[in-house]
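In the form predicted alone, a lone chain appears below as structure tokens.
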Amino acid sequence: MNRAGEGLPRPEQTRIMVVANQKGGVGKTTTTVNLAASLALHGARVLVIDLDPQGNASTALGVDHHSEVPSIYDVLVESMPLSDVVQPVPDVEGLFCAPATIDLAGAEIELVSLVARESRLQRALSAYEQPLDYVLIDCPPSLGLLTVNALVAGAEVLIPIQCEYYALEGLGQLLRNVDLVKGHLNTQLHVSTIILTMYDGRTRLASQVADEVRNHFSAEVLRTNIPRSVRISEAPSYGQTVLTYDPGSSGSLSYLEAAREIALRDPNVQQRHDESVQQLQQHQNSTMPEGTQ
């Protein structure tokens, strides 16, 4: 584990990655915390921003996030400096977390009346003075103002897709929203990475879904699949990532390899995003019943 980061390059500037998919249960939080821990074990300085009111990323990282703790809610709504809410993650050197509390559940409504409501997270990150290699933002399973704040703040979108039936359902709407934000609020935004989660190599369905996703997004999909793993599921209940809970497990090794792939990719190369969106929309239109387009 201590030698995990040998030979990995540090990015020239902070890479801000938005982990998003409005479909629930696809492994957004699991992917966020385990990739963050993997990158930190590779020697990077990593900040996780928990934008989900459920606070699952904060729980998984073992970070205190009860209602009295300063949180990302205070940053977005009360304009508190980000440095006042960031906490170091126990057990993983170089990993930090801006926790979410239950107060965040009302933030969508409170943000509506605030000035520059879409760019409050971006401004907070711009004012954060500590050096960082990566920022991973865990989004809620919706496309509201919290997710929009993340998309305005980041340059890269990382989409976890589970290897299950209906895997691509709803993905078209997410890609359209990414394009809307890119067109109006953040010209740097693009889908840089897609990671396949909950992969069960024993089933034909998993390989079919993987093939279909790779067919639509060949440039964006990581070679490494994240397996369906009991260890990955158990780790959050102990306030840990799978990297510290069971370092030798298949899930741990998969996330380490996925982090290596991400670190070795060139974040400045705009992927074949527009072509991918077009292919997906054509695919969805061709599979819809006649008259419903």
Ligand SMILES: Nc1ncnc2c1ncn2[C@@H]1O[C@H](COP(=O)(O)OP(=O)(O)OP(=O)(O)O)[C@@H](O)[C@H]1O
Given for the second form:
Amino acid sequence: MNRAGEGLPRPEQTRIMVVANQKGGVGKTTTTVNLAASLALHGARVLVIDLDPQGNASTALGVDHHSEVPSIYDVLVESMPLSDVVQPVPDVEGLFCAPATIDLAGAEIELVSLVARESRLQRALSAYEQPLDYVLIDCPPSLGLLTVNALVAGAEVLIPIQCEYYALEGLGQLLRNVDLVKGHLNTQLHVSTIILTMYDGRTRLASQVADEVRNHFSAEVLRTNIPRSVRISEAPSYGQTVLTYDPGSSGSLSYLEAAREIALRDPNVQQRHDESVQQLQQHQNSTMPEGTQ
Ligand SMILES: Nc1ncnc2c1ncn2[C@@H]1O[C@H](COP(=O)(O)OP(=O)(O)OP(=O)(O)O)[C@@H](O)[C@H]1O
Ligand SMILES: [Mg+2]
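Other form of same protein, the form predicted together with this ligand, not the form predicted alone:
Below, the chain from earlier opens the complete complex, with every other chain and molecule after it.
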């Protein structure tokens, strides 16, 4: 599939986003692969790191991940360079994937006895020399060493929340872990983005959950909700994202729109914006006649 011509602003520095929620089945993998494809179609160079032994992101991207394939396990446990495992994603220009194989199931335990066990992914990423605009890391549904490695490697946490009962349950534990990693291992880390998934506008429950999430978090929640859509859930069985499987579907359009919001909310751009507003205010204050400030 070709890139959309419009092109969104590309970040000055690589944005590393950790897609995490220890609750299972909330749409982490679906969000990772479809946002990554959307950003690539908007013109960015994007790497997906599959950090879940289930290998769902690798499957959904149509990337080979049988047990012989060099994978993120080799990077984490055997210190293999990331560039030796990254594969281009068929059909989407600018999109790449570091696959997960079943070996990764043992990594959680094998990592325990290795030096710098929490920062092995961060080291591998900083040694990776290919230019990238975004790295999206798909975490497993747990808060073990694999997720900690992702939290140490990234600056932004992206939390998908399913619009269902108990949506916010367990979120406190994730937020505490983010704070712990921020305090001890990665001062840059923060929750930058929350995305509501499997949203069914016909039910009162979905809008109640959405309201509750927006009351707890405000600026972080994307305006675009991802609808519950059969096309989104069908796409992985064809080794495709919904962007290539059914480009005109509501699911595809909503992920493209969510990606646009994320690109336009570049934290560095926002910071520069804040700084220029501040400078403007200072300038105005200094040029105003005395007594009017
Ligand atoms: N917007 C959607 N509409 C319909 N089905 C969806 C949507 N998003 C995700 N699903 C389906 O819900 C299931 C769980 O999604 P997904 O695998 O992305 O969650 P996950 O958080 O990665 O799960 P795990 O915790 O097991 O890694 C999958 O079968 C997926 O196809
Ligand atoms: Mg998953």
